[in-house]
Amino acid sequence: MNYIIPLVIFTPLMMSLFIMSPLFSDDEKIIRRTAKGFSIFHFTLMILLTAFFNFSQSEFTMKTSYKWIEVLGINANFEFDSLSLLLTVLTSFIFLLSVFISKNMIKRSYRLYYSLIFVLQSAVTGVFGAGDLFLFFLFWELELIPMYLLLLKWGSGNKQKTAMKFLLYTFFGSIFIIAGFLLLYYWNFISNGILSSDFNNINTIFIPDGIKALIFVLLFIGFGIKLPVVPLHSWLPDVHTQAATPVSIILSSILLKMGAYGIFRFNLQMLETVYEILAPFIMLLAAISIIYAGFCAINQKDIKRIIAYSGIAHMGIFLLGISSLNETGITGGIFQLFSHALISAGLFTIAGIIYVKCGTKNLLKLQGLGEKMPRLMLISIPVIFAGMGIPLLAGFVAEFLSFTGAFLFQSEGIINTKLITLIALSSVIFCSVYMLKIFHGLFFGEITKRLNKISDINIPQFAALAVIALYLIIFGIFPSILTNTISIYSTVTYNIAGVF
């Protein structure tokens, strides 16, 4: 079994390389069904892989090391916990999504394209696979090229400076990570004299409170940025704004998950006893973020930027949760984190269908589309009212989970979280307001002559939000196939008793 996590990681990459050789055919259908058959191929094997995964047991890994930089301690460690495989399992499911839905969004540079696409999928999984600081540093900064170049050449509008943008901001956020890594790796030998960069290697407990503090707000910041937390956000709504459907779907569901998942394994895991002391502050933070981003979701007229905003306040609402250092916030948390991949996945791809059939993401220019696509209005339901976080569907139960484990948490400091708590709650009507703003405005009032021509989606479109439907309303009604594991994971990994 030692084989495969490089296995998972790579291929990818390999069949990226495949599809750019001289040897491969240029023909449109040929890429299309060979991107295709390999998306397929690999959310089969993670599939099976999860399969005979032992979630039962929360320490149980999945390892493999390779000898690289022996004599700084570096190596080619790979690792697969409960929380990677899964997050591994979700990004190689939403680029099979993305692929499958690029068929009509994409339509010049296929082998670069895919190619590019299979580059990132690569850099990410290799994000949630790494066991080495540097590895995993090595994989983040991996990423910035693939999606630079796919939001310059596929993306609309003003590409080069949102591309421009994302590589600065991405770029601003590395430095502060690697500086991090960097003082954890020298003081971790400094303290206890092992000259490693294994996750497994690292102790933070003899290293100075002053260092450790220093370590956490570099991390934080480097990982905010990505995830992103307000104010490092203003990269994001530009960036979907002008960027391809599939870019959107892949940049929301996924890599905004990268930054979680580094506040996961380092700010919390190995820093734990500092999370212990800022989290007030951080919750504040996520609430600041949440109500931020539902104002500027009211407010906005494209519908991918209200979307954008929309994943702003979700990933404010992560945050919020995993703060709250109980089992409830952080599987409410956990959970956040694949109910909002599924609900921007769908969100994005009901989007991207508007815009190539109208030719715009203006809501003012955009109603009555109800009366000619009677089969989008029909699927978009469960998708927008997931969004809202309504109950028996899976965006509920991330939402309440996240707040009431928030609410739980006992502080003596300055700052009242409970307080916090339900201020941030009252997001919920604002996340109301701005989804059944998307909704009436796309679908409801008097057509344009302009758009009295359109057709409704087709078969493989409406069967592609269907399965983000059918998960959504899957995870909603049976929420514990996702928490009881989660649960397990998150009382172990961070050593917490709460209230579940």
Partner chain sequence: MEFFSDNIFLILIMPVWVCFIIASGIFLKLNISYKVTLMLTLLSSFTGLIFSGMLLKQNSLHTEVIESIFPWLSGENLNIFLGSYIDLTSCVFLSILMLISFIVQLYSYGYMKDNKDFNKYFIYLNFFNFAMTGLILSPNLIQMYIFWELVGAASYILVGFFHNDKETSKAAKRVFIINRIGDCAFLAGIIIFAYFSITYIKQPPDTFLAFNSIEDFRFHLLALTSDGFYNLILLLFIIAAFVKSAQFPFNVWLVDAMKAPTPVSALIHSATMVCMGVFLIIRIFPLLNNTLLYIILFAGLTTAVLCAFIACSRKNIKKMLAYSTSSQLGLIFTALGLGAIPAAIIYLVIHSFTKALLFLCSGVISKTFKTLDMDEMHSLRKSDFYLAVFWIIAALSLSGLFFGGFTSKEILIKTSSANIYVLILIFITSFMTAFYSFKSYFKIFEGEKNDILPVKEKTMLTALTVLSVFVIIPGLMFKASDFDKYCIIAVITGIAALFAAYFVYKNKKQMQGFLYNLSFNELYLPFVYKKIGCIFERVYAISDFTDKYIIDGFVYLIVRINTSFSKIISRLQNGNIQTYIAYSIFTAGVIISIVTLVYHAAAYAKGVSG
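Computed from a predicted structure; not experimentally measured. Between two forms, the rigid core is the largest collection of C-alphas that superpose within 1.5 Å. Residue numbers count along the first chain shown, from 1. Compared with the form predicted in complex with the partner chain:
- After superposition on the rigid core, the Cα of Asn192 moves by 2 Å or more between these two forms.
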Contents of the next structure:
Amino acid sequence: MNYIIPLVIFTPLMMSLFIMSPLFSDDEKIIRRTAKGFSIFHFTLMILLTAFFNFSQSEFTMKTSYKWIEVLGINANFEFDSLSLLLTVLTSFIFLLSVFISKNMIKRSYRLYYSLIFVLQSAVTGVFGAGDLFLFFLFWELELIPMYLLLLKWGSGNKQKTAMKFLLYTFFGSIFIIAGFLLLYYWNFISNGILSSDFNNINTIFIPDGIKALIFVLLFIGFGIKLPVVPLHSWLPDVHTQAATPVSIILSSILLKMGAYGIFRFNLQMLETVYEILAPFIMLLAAISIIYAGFCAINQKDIKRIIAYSGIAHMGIFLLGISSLNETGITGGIFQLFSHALISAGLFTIAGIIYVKCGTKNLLKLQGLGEKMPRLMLISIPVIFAGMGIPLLAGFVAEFLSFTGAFLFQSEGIINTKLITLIALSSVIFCSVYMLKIFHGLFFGEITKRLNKISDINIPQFAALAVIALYLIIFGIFPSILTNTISIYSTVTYNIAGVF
Amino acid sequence: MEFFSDNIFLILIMPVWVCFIIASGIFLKLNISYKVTLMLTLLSSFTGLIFSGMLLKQNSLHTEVIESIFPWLSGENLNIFLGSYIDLTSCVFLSILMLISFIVQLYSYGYMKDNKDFNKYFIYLNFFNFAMTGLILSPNLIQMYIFWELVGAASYILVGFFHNDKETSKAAKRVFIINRIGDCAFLAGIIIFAYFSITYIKQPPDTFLAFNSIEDFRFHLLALTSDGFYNLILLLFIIAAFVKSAQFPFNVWLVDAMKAPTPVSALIHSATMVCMGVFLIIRIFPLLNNTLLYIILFAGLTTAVLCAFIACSRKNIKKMLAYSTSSQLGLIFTALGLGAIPAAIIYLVIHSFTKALLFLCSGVISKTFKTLDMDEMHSLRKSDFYLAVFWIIAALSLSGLFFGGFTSKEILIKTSSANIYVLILIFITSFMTAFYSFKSYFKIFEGEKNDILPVKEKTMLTALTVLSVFVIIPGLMFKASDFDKYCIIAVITGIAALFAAYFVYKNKKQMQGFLYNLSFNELYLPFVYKKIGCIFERVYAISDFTDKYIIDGFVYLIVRINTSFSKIISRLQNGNIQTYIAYSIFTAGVIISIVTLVYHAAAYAKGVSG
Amino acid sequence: MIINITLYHYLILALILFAIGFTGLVISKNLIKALICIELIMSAINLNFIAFTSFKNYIFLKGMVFSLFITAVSAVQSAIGLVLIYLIFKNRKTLMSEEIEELKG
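After the form predicted alone, can we look at the form predicted in complex with the partner chain?
Up next: the whole complex, starting with the chain shown before.
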């Protein structure tokens, strides 16, 4: 059963090569159908994998290993544990969604587009499934190129500048990550005498405290650029605004979760002792993220930019949750990953549909669409409410658990984390301001003459949004489905020997 | 009969089923007849009515039944169950909800018959029913918060029902955001309580933050924190209650909520949702100490007086009724602040019926005159006698002169008779209440001309009749032996206000003066709120500016530094080969001399030491 | 004065010649001047080798042979250099090295 992992990771890559090859037909319909069929196949594969998976332990329970660079001790280890598997299922689902949505929104160079999407899927699945430091880094870098090309070719606005900004900014983060990894690798050699970059060997490394803190900071900066933590977030709004909608969905639902996964796996699980010392500062950063991004979001006029800033705020809630280092907060943080992925997928889909139908994303020019598009208005109500944190929808569970967990954190330093959590709680109010700004700006009011000929959404688009809304409602009413599998991560799972 | 308390979740689920049926009907484009929708909805309300009636009958012995039905979220620290908590308070509130819901749904058929969004309206009404039922039946604070927010969301959807109008959409946004402020305070309070419960108190699994064990909190919290902190924590809950019940600093949303269809105003914003603040205070009553009770008393009295004052000068019927609701709820909070829970609940019940009657009448009036501005109304009594009767019944009850309101007012006055200042303010409020009730009666119903076409709608009239019966009946429950001097003063105040209203109407004077201006401009509160809103907008603009120019600017600064540095260095490449030759030879010479020097120095050092 | 001409005198002469040639090569704006200076450099190198050969006490034929090589190479090089300069002149109509800066930036 374990050999399925490389299958899951590499089949999209093979699919993309197949699509690009001259053997494949040039007909638009066939390309789109093949892509959709493959996404469904991949998603089914992931569901089957979940059925065979043992969710009750927090260590890696599905492993495969191939020899790669023997001399340096780098092997191609593929490992899944509960979090990786759930994130991979989420990835598969979101890619399925965006492939289906691409029908109306991508109108040229389909072959290149679908092959880039599949390379991206391969890369992201590889990040989640990697069990070796350098394999992780390989897949991490691999996702930059298709993303850059997707931004460059199918974007809008000043795409060259934005695509280059995305590439260079994220690549700059990767420098910090590779520095951290090399330090880990080097210290593994020094303390254990063998060359190895396996995840499982990292808990046996002894690293002196200063170096451990340095590795922590390096990795945090590197992953913090990807999950945007506030000082390092400025690539996100421009990229989201100017990317095509399916690309925006993938970026905000999956790529941000890669950064979150990195922080969780390395900073939280492997470098836990440093995290315990630095947790109040990280909570402060997270609270600043939440409030600052909320304020910025309220001032925007472009729908996608508001959604981008809301993504930064929600990831701030994730960071606040896991920094609490107790089971409630960590469960809340990880739940937030899934709930935010669904919410931002839904929101970007709505924005994309509006952009395709009305030709503009500017809230100043759009109003009163509720008259012409009652179906869209109906199905966007659960998505908008979930984004605001209304209970019985997934967003509330995540926020409630994260904030409760953060409040339970006992801090001994000068930073009063309880006060910070309560101040960050006011994001509940600001979140509703900008979410309602989107909702009212789109659907309420009198329709302008220019928009009078807009037609309502058709059944496939409605079905896509309905699936997202259904998941949000299900996870809101029965959160135990997810939390029972997540909450096995209590604080101490990976611990590097050599306590402070 | 255990059946009713065991199966209470049935009345929780039924409205959801009806919602689904209607929604699938709309989606599959089956044209569900309006009568069918009405019947389904009435069925669910009627079931609820039966259940709550039976439970009320059972519960006269003050028994409590708690059931945890659904394990919602469990973890190492938290163990949250959803279930039901049936005691006298929840039975009473449930009965009011079901009764008024039934009547309003019947009325809505007549009111919304010509609207094409009839089915959508009933979906939202059923959803509201579901959320309110869940709220009233909550056994712990977390389920209460869940349904608290859902009720707020339902209220928002219903207020924004006519979404094509720009003013309505702005009003709906304001309603929701101000409600959110209360929700934020509520959530903060819950999290703080959860912290104490998890870390220090360690309750048994089924009862996380449950209401029947909430007295333990008082003891433990006072032992763990100082008095001031304890008051602050409970103040969060009190603020949440004030926001929901539209008390003084937060009463602006209730006026905005009047953009909703009139039956919705009757149901939500007079009789059920705004009573939830009172419900919360009753549930956490064992935790309140004297300071907090005093705060509630003070805030309640302030609201009562100020809102009654503003209501006197309103021209729009529904806005007047909105301020009236705030004011009466202020009186209820006064009763709570004095510790008299039964008095508060009785007043609440009777006020719900009265206010709902007033709102439903105003719905008929708005259909007759096609406007809500009282200046354009006149002499309705000559065309529609029954409506005048209903309004008189309601006005008499609201001002505490006769029928149900008399009973409740006397009970209120009796409980506050110990404190002379409270009593005086209650009398002032009663005066103003009676004043605006009767002034509106005279304005709308009296006059000479006889040219109004009355609206005769069977369902609406039936609803009004049933409701007025419920307003009249409590009046018969007053015991003559309870009559004392304060009651006489109250009755005299009411009658004096009636004469004052008649006097003002007869002379048709345009009221002027400082007090009138103050009242007319709503105490300049909206102006203050606008200023606060502008400050916040400034903050948002500043953070956006920071993001675009300072943080992003920092990134572009680094790019600029890089580019200019590379421009400087690239001047070395000037295309002239001779300069390249010079550079290379020069560098070669430097390297050779350095290497030679180092080699000789090392050799010399070696020679010296070796 | 009677000064013994030692090796160093020849080396310094070669150095001076080299320096003059190098300076001229780098500074001169006219390409033909640069070519002439390259010749100067070549002859300075030649002088260097011959000086080393003649001040040895034994017959050191390798140095003499190498200086013959250098002479031959220098002759060939000036021929090719002249051809290149002629082609540049035909293409660019100028022989000023300041105006030939295609590789700039």
